[in-house]
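As structure tokens, one chain now follows by itself in the form predicted alone.
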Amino acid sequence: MSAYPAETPSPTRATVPFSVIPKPAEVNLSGGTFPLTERTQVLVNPADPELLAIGQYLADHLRPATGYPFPVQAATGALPEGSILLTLSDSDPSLGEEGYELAITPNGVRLSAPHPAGLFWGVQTIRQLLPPSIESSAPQDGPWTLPTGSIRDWPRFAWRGMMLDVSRHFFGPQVIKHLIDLLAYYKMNRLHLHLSDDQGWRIMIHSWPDLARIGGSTQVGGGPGGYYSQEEYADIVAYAQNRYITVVPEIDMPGHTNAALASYAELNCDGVARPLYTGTEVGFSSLCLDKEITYRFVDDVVREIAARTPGPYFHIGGDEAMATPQSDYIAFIERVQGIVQSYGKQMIGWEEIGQAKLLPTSIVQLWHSAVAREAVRQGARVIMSPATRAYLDMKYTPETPLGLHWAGYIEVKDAYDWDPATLVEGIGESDILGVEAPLWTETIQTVADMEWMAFPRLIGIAEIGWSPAVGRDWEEYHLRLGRHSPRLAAMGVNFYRSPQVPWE
């Protein structure tokens, strides 16, 4: 970590001399340090279970490397010198639902926020202000110091997410939890799970059990596949919720449905089950939209998943439905929208759903065209996932071994150096709910593959979603990212060392 300046600069959005990512909105350093010691306590106010859990989360991440006990307890009376205080405060409502304020002096740390989510995101900043080796799982040498000063910080966009395709290659619950921990570290608050596609159905539906038993039995290349029980899925959702991350389930329809069509013959217009598919082509499958059983199937699937998903969203896919006549497609989307709404969820779909008449609560996800503008004209909000910038399955360069390149090559700079509010004419800041980086898994088979394709590009997407547009600059960011690399190494993340970045 580079040295801190001796002078006290005014609050600024200019270059910050440490590797915090996403870049905080306002930073004011005073040149001193606060040391963690064996006597440092984590205090919370009020001492309710949610805040105590956030304090415990911080202590759990500080103990392994330091060896210090970090007791977590209620703040009562005068604060002991050298303590870390986490406190709810409504004195600055401009910080919103997720903002926080961090004040560090030589004698203590005060992290305050109007809401618990802000405290949790502030904890990630505390972690990143410490030396990178704080992320090690084994004891390390100190000293363990934080820079003195203050930080006021809040997100630009409410939606800051990643999508993981578990259909083409399946990843079990422990892998998903590992990914959730990495998302939390970069203040990302949405995990979109692509749970069904032509190659695999990945969640048990008790009213249609062969979806998982048959449809989940394989994957791209013919591997064994797999699926989540509803209990495993609920555990993933709760794990994410405890880290202020909302899981967004996606069941793709009416296309990308071969796994379902192979599982139940009656979902096909000719009544014949399709063979399982292990290739990578798209656009060839469709539910039979003239059969009433199709809508009973959709209703059952949405009902069972919605019951296990406390978050407000349900993603219906809707992309690349080339095998479905357009008029039938539009009627299907509008009917399914009502089904999703009936179970208390907001419908999300890929940009193609903008062709249908949407409810004001429905959300479109832009990925490769300007069709999303049709949804914006109806008043819908947009999640920006432009394939040429945010698709983590695109190759970095022609030489990189993993990934595809139909949307181009996306080096680290390409993934960072764009702005959601100016990318597509007709879609401005007020239309945008946030950003999301999808990772499709045609070529992704292992955790190491997943990490290498996501990192460091996902970190840049996180900053686009969180940090103010003013002051966000590639020339500054790529230096900060280079200084950040020891943290990735300390966490054991397998990341791509782009030649565009001066890695430490």
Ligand code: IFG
Given for the second form:
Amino acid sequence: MSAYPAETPSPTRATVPFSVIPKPAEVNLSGGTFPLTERTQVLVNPADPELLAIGQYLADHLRPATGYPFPVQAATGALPEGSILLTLSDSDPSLGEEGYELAITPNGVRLSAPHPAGLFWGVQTIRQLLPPSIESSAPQDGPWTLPTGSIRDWPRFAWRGMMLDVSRHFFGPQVIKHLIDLLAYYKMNRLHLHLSDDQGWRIMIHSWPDLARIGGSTQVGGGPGGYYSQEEYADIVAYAQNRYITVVPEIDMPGHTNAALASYAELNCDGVARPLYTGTEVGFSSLCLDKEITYRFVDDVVREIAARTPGPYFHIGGDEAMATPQSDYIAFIERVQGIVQSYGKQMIGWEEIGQAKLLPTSIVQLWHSAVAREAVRQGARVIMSPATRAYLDMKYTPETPLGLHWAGYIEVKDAYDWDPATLVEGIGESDILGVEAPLWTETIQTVADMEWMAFPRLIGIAEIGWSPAVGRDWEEYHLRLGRHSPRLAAMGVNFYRSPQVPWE
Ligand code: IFG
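Got the form predicted alone; any chance of the form predicted together with the ligand too?
Entire complex below, previous chain first.
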């Protein structure tokens, strides 16, 4: 039974109004406080490198604002008074891969989980139970107290993601790492990078170097574009992995391929390289499916990227292939599925791939129609990215200066007030891997643009992916979001202050 704490803090002690997002599954706070002090230690059990790293991550996020040292070390024997313990022992296996339990008393904090990922997500909850100023990078006044009580928490869906289109406009590794930091804070565990499209090829392929050199040389509007070296891509992947986030690379094909077709004449059916494209039309390009070189190209690209991708997924796009004959498209998808599988990865594709014969391990990403139902009938599982709810490039209102509106206007409430398991007839809870919010960047050029379109709608998607369906409603959420906003401000996030929310 989850009882929410009374909004008015107990008269004797200052506690922070409850503002954790995503909402934990079970919360029972008892009105007392646990103080962080300069003597507070972070203890881990077992003291293996992975848990010590999670302990350091917690300490790194508490030190700047408090100025306290927060030493991190192995838990041995009796716990010193006032310590924070992160432990895998005596944990509840029913919490699963990513669940955790938090027990806070006036004398100490015990964060336990059956697996390290659960400890990492529990650390995000600890951050959000402290005063918002804990997120400041400069020293702030305390007191730094946690509310006493217990939290048992675990995710509803395994897939809780964001997609960033780095093709229409390119964003360098530092921007991606900043985004990863924010995804971790909201317990999101997938970052899908849309690495190629008509306007830009964004990752070096050593066997086809002109894909990046030529295909990565521009972007929408004609700017300088850019691309990741394989070392930079590997660094992004490792940074995400250390935060329990799996990177999903996407090479969109057979459509959305003008950047590749501009880079190598031989990839074109007529043997003539296409001009680079800096506009925003879609559906005009296609690989030449009659030529064997196309499949060598696909094999080389998948092989090189898969080798740098420890995660199990490879996204092959497959959307808007209007310039590809349907029978050729289906044969192509089935052949590429075999190539992806040969490199040990599970194929993901936008919902159109449902026209092809899919392996049970293949995954479809629903975006704008119920074509995904075909795939579900074949036993494929679905990532829910409905353009009418989850497309972060949709304008909030007609007055929104950035973004598009072909799928409609998506205010903060529209992005939150829906459920993946009931949205589409014929697609139910057991067919759904989870949710993902794409940010297409035709009109997004800066980090400030990205943050303004993604926040706060992305936070609502994070809650849909994590929190129980029962008890999740806009009336409660929009008040909690308002109370949460000082945390976004403390992190310097340029978020949209929707008139629908009582911002603090
Ligand atoms: N649809 C295209 C994207 C992008 C988007 C902008 C998908 C799967 C419209 N494909 O969404 O490339 O242009 O909202």
